[in-house]
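The chain that follows stands alone, in the form predicted on its own, written as structure tokens.
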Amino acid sequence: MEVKLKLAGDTLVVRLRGELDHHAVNGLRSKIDTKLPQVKNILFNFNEVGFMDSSGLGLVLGRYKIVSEKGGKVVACSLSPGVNRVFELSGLQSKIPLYSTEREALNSV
């Protein structure tokens, strides 16, 4: 799993590449969490993620809880069919708005 973090105003853009599974989550969680004091919102870009398991779901949901408690938003974009299916089955799309592109997602926060 590769991750690129970028600040866009008060939003942390998290661009993911690879498989978001239990092997990737621990390191990824700490990288994201070190940036949380500096931001209000998080945008997860899943453009290059082909697979996500429950560990990845837990990562996203955990960041959602932290950011929501600060009054921020978590949004996601560019979901592959497999990642979209995980969002649908878990009901996560009811908490985290989904967008087609990163630009649309950034404009929503």
Second form
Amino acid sequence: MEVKLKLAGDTLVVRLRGELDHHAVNGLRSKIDTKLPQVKNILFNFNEVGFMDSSGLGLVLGRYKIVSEKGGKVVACSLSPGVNRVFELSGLQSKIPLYSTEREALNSV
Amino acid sequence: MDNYMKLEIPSKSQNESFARVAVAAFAAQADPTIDEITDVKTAVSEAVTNAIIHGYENGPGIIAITASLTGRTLEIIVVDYGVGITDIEQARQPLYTSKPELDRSGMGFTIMESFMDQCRVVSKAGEGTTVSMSKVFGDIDNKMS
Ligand SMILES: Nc1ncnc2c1ncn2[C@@H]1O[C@H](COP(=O)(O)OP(=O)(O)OP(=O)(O)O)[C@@H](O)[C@H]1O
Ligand SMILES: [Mg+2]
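Would you mind giving the form predicted together with the partner chain, to go alongside the form predicted on its own above?
Starting with the chain above, the whole complex follows.
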């Protein structure tokens, strides 16, 4: 699993690449969390995520808990059909709005 | 039963991807669709991750995975000899997790139930947990959903 982190104003853009499971999340979480004091919102770009299980949901939900306490938002974009099915089942879209492109997601925060 | 495979792995998170890819490669001989393979991979990933995080609480242990094919029916059994589950009904509730502090979402069993046709859980406190799942490839009902 690779991750690219980029700042866009007060939003942290997290571009994920690879398979998002428990093992991948373990190597990723602290990389994201060290940046959180600098930002208000998080955008997860799933464009290059070929596989995700509940560990990916947990990663997103955990970051949502952190930033929403300070009034920040979490949004996500570019979900493959497989990743989208896992999201839909969890009902997480009610907290984390999904967009088809990074630009749309960025415009929404 | 027409064919089967058995896999034994130590409880290490780097084996999660190996386990799901191995079962998917075995299942490929029944000619599943790409969506069906994704379902199988996700379900195996959930069961193996649960064995590692909950069964063995991120410590050492052995996980046994069996997959078998009968016609186009795939059966998968994931066994751990860890702490076990005291209240299976509660554990299977959507969004229930005993470890919210570890960023779990409580969706593992719900994913196994909806991505496979059947999911049975047998467990005993202090002895371990067995999750048995099956899926019929090419099932009309699956294609509709
Ligand atoms: N192999 C196991 N051994 C012991 N307890 C288990 C096992 N599998 C599941 N459990 C218990 O069942 C609960 C629900 O499991 P489930 O997979 O649905 O959610 P989770 O693992 O907590 O979160 P998520 O799967 O979304 O990361 C767990 O929190 C745990 O208490
Ligand atoms: Mg789980």
